[in-house]
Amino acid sequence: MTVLKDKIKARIASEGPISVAQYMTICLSDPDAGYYTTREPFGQAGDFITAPEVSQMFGELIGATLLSAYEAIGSPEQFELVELGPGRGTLMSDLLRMAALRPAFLNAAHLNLVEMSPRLRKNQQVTLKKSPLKPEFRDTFQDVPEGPVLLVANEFFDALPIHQFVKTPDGWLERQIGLDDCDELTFGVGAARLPEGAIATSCVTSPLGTIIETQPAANAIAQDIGRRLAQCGGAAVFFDYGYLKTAAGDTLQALYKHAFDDVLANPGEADLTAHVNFEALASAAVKGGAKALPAMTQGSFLLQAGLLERAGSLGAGKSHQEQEAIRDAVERLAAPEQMGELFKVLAVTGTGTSFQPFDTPH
């Protein structure tokens, strides 16, 4: 039993069942025993290990890649540099690192960290400490500064809440979470339904008990940005795990210490992820004004954009260890059995303009 786990029982049986949403929402984000503000999720030591974190390659090549859409958008004179939840602060250091290569570049960005977390943004002070651009915190994308931007996002719209729906003989009700007869939380179906017009034409014949899921908090970000693009112009990059095209099932999980938990069983002490919607989150973008350049998975990214030339690079004059070291960071981010095929990449760009490897069929 955790405190938290608690505290959402006592909710629910004052005052009903909750939606998936509200509970991700809880377990993440509850000041006292939230699990990003009361814990450090990243690396070895925490639950999972994200792209950044296996080799400085990712980040120098994302690095690489915000070069490429800077001349593509004219190389302006000021344009706002933006992550959105930097975790330890590890990509952005390897960004930098590479955009030192273009002093244009660093003489025009601005810095701009979206974290709300404080305890985040002391790991991320601490890890850009000797970057060449310092940063300023915002507490949301609305909060970025007026202009061009150039933005990335790697593994930030997983964690964001979802709403699940499950097909009944009464259209797609609302999935929530309530109390057993032994005062365990489940899984329950709501009045809250989804309306015949939002649901995908692939999931209408689906059989009862299908769920499908809506991701309206990453979309609205998605439009935000979309439409801070349109209108100032600039380019964003979106890595996270997913699929391309809008489909049913139940992507909702449990990660504690590095293995697969019961959702139901941890709150705040396991991070919860849904998986992302990259046709969605395309659709959010576009209607916000942007334009979506074709998405691709990370192993096609990385690939493109000169993976195993860095890793050549990175390796030379190495020892056969750090050498293996290298191999197996370029397998685990672009194998298609580990991170390549999981994760996809989504590009989007205030004029359509593309960049590399963003140009280069696939």
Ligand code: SAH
Second form
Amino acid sequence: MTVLKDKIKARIASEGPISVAQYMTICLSDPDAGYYTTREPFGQAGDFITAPEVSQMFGELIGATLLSAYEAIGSPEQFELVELGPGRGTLMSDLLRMAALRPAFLNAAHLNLVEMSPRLRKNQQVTLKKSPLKPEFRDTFQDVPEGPVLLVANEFFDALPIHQFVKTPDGWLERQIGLDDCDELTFGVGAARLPEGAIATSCVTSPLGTIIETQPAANAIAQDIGRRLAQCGGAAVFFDYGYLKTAAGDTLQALYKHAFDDVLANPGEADLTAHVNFEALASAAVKGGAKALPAMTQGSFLLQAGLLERAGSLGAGKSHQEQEAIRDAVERLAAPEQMGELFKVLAVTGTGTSFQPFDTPH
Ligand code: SAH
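Having seen the form predicted alone, I'd like the form predicted together with the ligand now, please.
Every component of the complex follows; first up is the chain already shown.
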């Protein structure tokens, strides 16, 4: 029994069932016992390993991508370099090492880290101690100062609360978490209905019991970013696991010590995420005024950004064992059965100008 489970049960007992979105918010960001507030999720000892923690090549290739974006937006003299949810700060540290190849980029950049967890802010500060830019911490993207923006986010949107709706004889009703007869957490449905327009045509004929997810929190941030890019110029690149077209399905999942866990079993102790709907994310950015470049898989992105060449130069002159580790990292990041297919990449820009390795919008 987790501390947070008691707290959630007490709240449901006094105020009634909570939505999946409320449950996710409490589990991940409760100020006393939330997952990101209290846990060290990353790495071997944690619950999962993210791409920047697999290899320095990931952050470096994103660095090269942002250098290309910087030129594409006209090499502004000042801009806001932003990362949403930087975790341990590894991606930014690798990105800045690559970006240092172009002094104009570093001279123009102000570094903003959007991070809600005070504990992770400290980790990020330590990781970036020797980096050429001093980070400013922001609570939300809206706190990033005016001006052109170059932004990256890896596995950020999947941690934002989603809503789920279940198809019932009375229509699509919101999935909730309540208490069963034995006082245990259990799923049920409430009275709230699926918002108009959130349903894909492919879901109209879905059988009863089908689940559809919406991600208003993620979409609101994407729309804000889109607005900023349209007004002040810039580009943003989002990496996450998810799907390219709106579809039905329950993607809410808990990870506990590298294994899937029952979503309701260990609130605050297991990581809780949902797959990101990239079609909805792109639409939200476009609604804000930005242009979306065609989304692609992480595997295609990395190969087109030069993963194999980077692996070759990184391995040159190294021991057999080190070269083997680099080969493993390439597989892990880009192979279709590993992170290559499940993870998707979306780039959005203020003007629609493309940059390496993204295609121009058709
Ligand atoms: N990008 C990192 C970490 C991914 S985990 C990596 O790839 O390793 C998600 C990160 O987002 C954590 O740093 C978490 O604290 C942060 N985060 C989650 N929800 C947030 C929110 N609403 N606002 C700001 N940061 C958030």
